[in-house]
Every structure is written in structure tokens, then in C-alpha cells.
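In the form predicted alone, a lone chain appears below as C-alpha cells.
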Amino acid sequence: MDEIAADPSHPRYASLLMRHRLEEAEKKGMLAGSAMIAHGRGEAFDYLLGEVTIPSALDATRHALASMIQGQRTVLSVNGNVAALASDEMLILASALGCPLEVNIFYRTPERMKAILGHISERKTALGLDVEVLGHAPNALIPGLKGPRAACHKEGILDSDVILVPLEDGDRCRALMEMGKTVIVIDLNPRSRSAREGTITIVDELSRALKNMVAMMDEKASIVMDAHYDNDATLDRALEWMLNTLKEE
């Protein structure tokens, strides 16, 4: 799946791998025109993190996972970039949690939905996982949103109580929050609308955050919610880390 013209020992290998996945996804018709721009913007913030999972992100990840474990109707939302960059990790996490994935994209077209759902189906088969994947036949609308981007499954996003929305847009994040859901965001920009709107924001690169969650599932019984978790403080800690990185340059 991930054959790229770069040696794994290359210091930029992880970044090059993510770019390669986006290139392949674009060829399949999975991405919106702005996908590369969005990814490049995220990479810039990751440079400021030092391309590592910082302590505040790890704390947020643990709290987020506890929320998903305790959720009665947890759902993992997947857009085009998420499907391109981390389908395997999302499927493995969904399998471990026993919850569905739902493909829910901003620029929704039948062609893009077919391409994304097809890609996820291929990866699910390759991994040998039994995960429910929704998105093919939306039968509900997210209140407060207009047009095709509001389409969702009642048995998925609409009725969820806890939802993971990596690389989400601010409008939909706000709409989900207004529905009373626990909204978990993965976003490298601590000042984005999604980061500031969400219940729990993990300021980390997508695949790193998901791999951390999967690893933490090995100690599932000891993962508990942090009664003192403060999302604003988490965002402030991430921004302070980035600013200190700049000062050290």
C-alpha cells in the first residue's frame, strides 16, 4: 500500500509517506481540491511541535479515549483526508472500540463518496476486520447545516453521543456541539475553529494520535476520564509549546 521512492531512514520519511498517501488518494478521486492545501497547513504546525506528540496532546488523547470507551453510541467520522492518511488506524480503533465509522465529507459528491467508501472497504478487507462502515445511504440531516454536507446516518452520527471528528471543518464541529455531543477533535492548529469549538482537542498529527489511542487500548481497563480536563488549557499549552519552539530557533 505504501511503496514510496524514499528510504525509511530518511529524516522526512513519515512526512513523505503522508504526502504519498494523499497523492494516491487524489488519483482515486477521494479528495477535494483544497485537500493538499489543508495538509500543508497542518504540516507547518507539526514542524512547530517538533513532529512529536507533546505532553498536553497525550493527556488529551487519554481523556478522549476514555470518553469514547464510555460512550453509549460512539462514532468515528471520516472525511477524504482522514481516509487517505489513516484508514487503517481508524478501522483498527473502531474495531477495538466496537463502534462504526461514518464517511461524512464537506464537498459531498457521489463520485467522492464511492471512492472513499471503496478505499475503506479495501483496507478493511486487507486488515481482516469486521467494522460497520456508514455513509453509503444517509437518511438524516445534521441540524444547522445546509446542502449535501448535512447528510448523515441516523444510526451513526445523528444518534451518536461521542464522536471523533479528525481534520473537521468548524461549521460542522459547532453543529455537532450544539446537538449536545461530546466532540473529539484532532487538529494541529490550536487556534482553528474546530479546535476551539470541540469538547476535547488533540493537537497532534493524525496518524500519531490514532496510533497512541490504539496502543492505549491495550490498557483499556486503566483508561479513565480526567475530571479536571480543561480544553482551553490544553490548547494554551500546545500554543505555548509552539511559541517556545520558535524562540529556541
Given for the second form:
Amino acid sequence: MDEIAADPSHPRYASLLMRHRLEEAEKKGMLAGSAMIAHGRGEAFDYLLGEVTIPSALDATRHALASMIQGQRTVLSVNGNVAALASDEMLILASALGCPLEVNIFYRTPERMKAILGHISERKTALGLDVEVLGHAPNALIPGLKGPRAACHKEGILDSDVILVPLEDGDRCRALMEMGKTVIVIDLNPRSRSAREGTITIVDELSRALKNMVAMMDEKASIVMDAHYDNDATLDRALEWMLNTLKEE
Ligand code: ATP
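What would the structure be for the form predicted in complex with adenosine-5'-triphosphate, rather than the form predicted alone?
What follows is the entire complex, opening with the chain shown before.
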């Protein structure tokens, strides 16, 4: 890693670390051509959040985690950027929840799938975790999606009732919603289609949101669903926060 990214006292350490992880993933062939652009869009919104977890995101995170704990067939979906940025947190969360991870990418090629599955397998071994990882042998299709991006596992995404889809694209988010699932989105852009389509949207940076979930799992018994949860209000609160940040500058 370069010297700036290796120095935790650098003011942009977290951001530089994420960029470094993407560069490494790119070298391994894990990313689609548009991965850096998608990340850049996220960074811009994170700047407006002040690169912190805001209170409405924490509320949404708690409610989302309670839904995942209660789910009968919870699944965590992983794409290239998620694998690059937060494989460890996804594996630790899946292990704590006792649910599978499924690699499910928009631009599916055998080479990218192999690179992502290989990376997750390495991290799983390094962490010593026993987590079921799906994606290698899709045997079902998500209704309403065309082409390879519809491919999924029946015992994973297809039959899930609660699904975490960080950094998901709007089409697939909508298709999953139409299947009647509880769809939990992590997306820094409160105006993206996924953010607006999802059941619960956490407007936060991926690795921060996952770290919060993992920490909350230590007090699992106190994590309960919010009967009055309102996703539109969550999105509005994030937008208001961003507007206030802009006004203060
Ligand atoms: P949609 O199809 O939902 O409208 P989009 O086309 O704007 O989404 P994509 O390129 O499909 O965006 O996905 C990238 C999304 O992920 C963007 O909304 C971006 O803000 C968000 N994003 C990128 N990096 C992160 C990150 N590290 N943490 C959280 N969100 C992120």
C-alpha cells in the first residue's frame, strides 16, 4: 500500500484505504469497468455526509439487522465492489447471522466470478469462518431480469425472504422487491433507484454500515424491529443532513 494510505493518522485514511482495496481488486480481475465510477459517485455523497454514520442511518441499520435476524432465509448478496471493499465484514456478519453469502454480479463473466469467489474463499480461510458461499453454480433466474444478471441460486437468493443488497443496481432491486422480499439496501446516494425502491435503505458507506451491524450483533437480544419504520423519512433525513452540510460550508 502507498505511504499515505498506510498512515491511519492521514485525514483521508479511510477513503484512501477503500481506493487501495479497489485497485488491488482490479488487478485480480474482480471488478467491472464501471466499478471506479460507481465508487466515485458514492464518495461524493459520503463527502456530503461528512464521512460519518448519521443518526437516521444508524436507526435504519438497527431495523435492518433486526429484519435479518428474524428472516427465515436471510441471504447477503455480494458484487465485485462489495467483495473488494468489505469481504471480511460480509463474512463476519454472515457467520454471526448463520446465513449464506451469494456472489451475484451485474456483468457476469466466468473470469470475474472466479476471481471474486477466489478472493472471498481466501478471506474466509484467513478469518477461519464457516460460512456457506454461493454463486458458483446458479440454478435459477430472478424473474423480470434479462441475461446473465438474472442468474442466482435457488437455495440462496431465489428462495430468500430477507436479502441484503449493498451497492445494488435499481433494476435488480426492483425485481427482488417484486418477488415480495424484504430488500435491505446500503447506498450513499439517497436518490438512487435502489435507495428509493428498497424496503430499508441505509444511507451510509458500506464498510461503516457493516461494522455497525457486526458491533450490534454483540447485543443481539436488544436489536428489535421498529414497528413505525418509514423508509421515505429515512431518505429525507439523509438528504436534509447533506443539505445542512452544504449550507454550513
Ligand atoms: P441505481 O440503479 O440504483 O439508480 P446507480 O446507477 O446510481 O444506481 P450504480 O452504479 O448501479 O449506481 O451503483 C453504485 C451505487 O452505489 C451509487 O448509488 C453509489 O452512490 C453507491 N456507492 C458506491 N460506493 C459506495 C460505498 N462504498 N458505500 C455505499 N454506497 C456506495
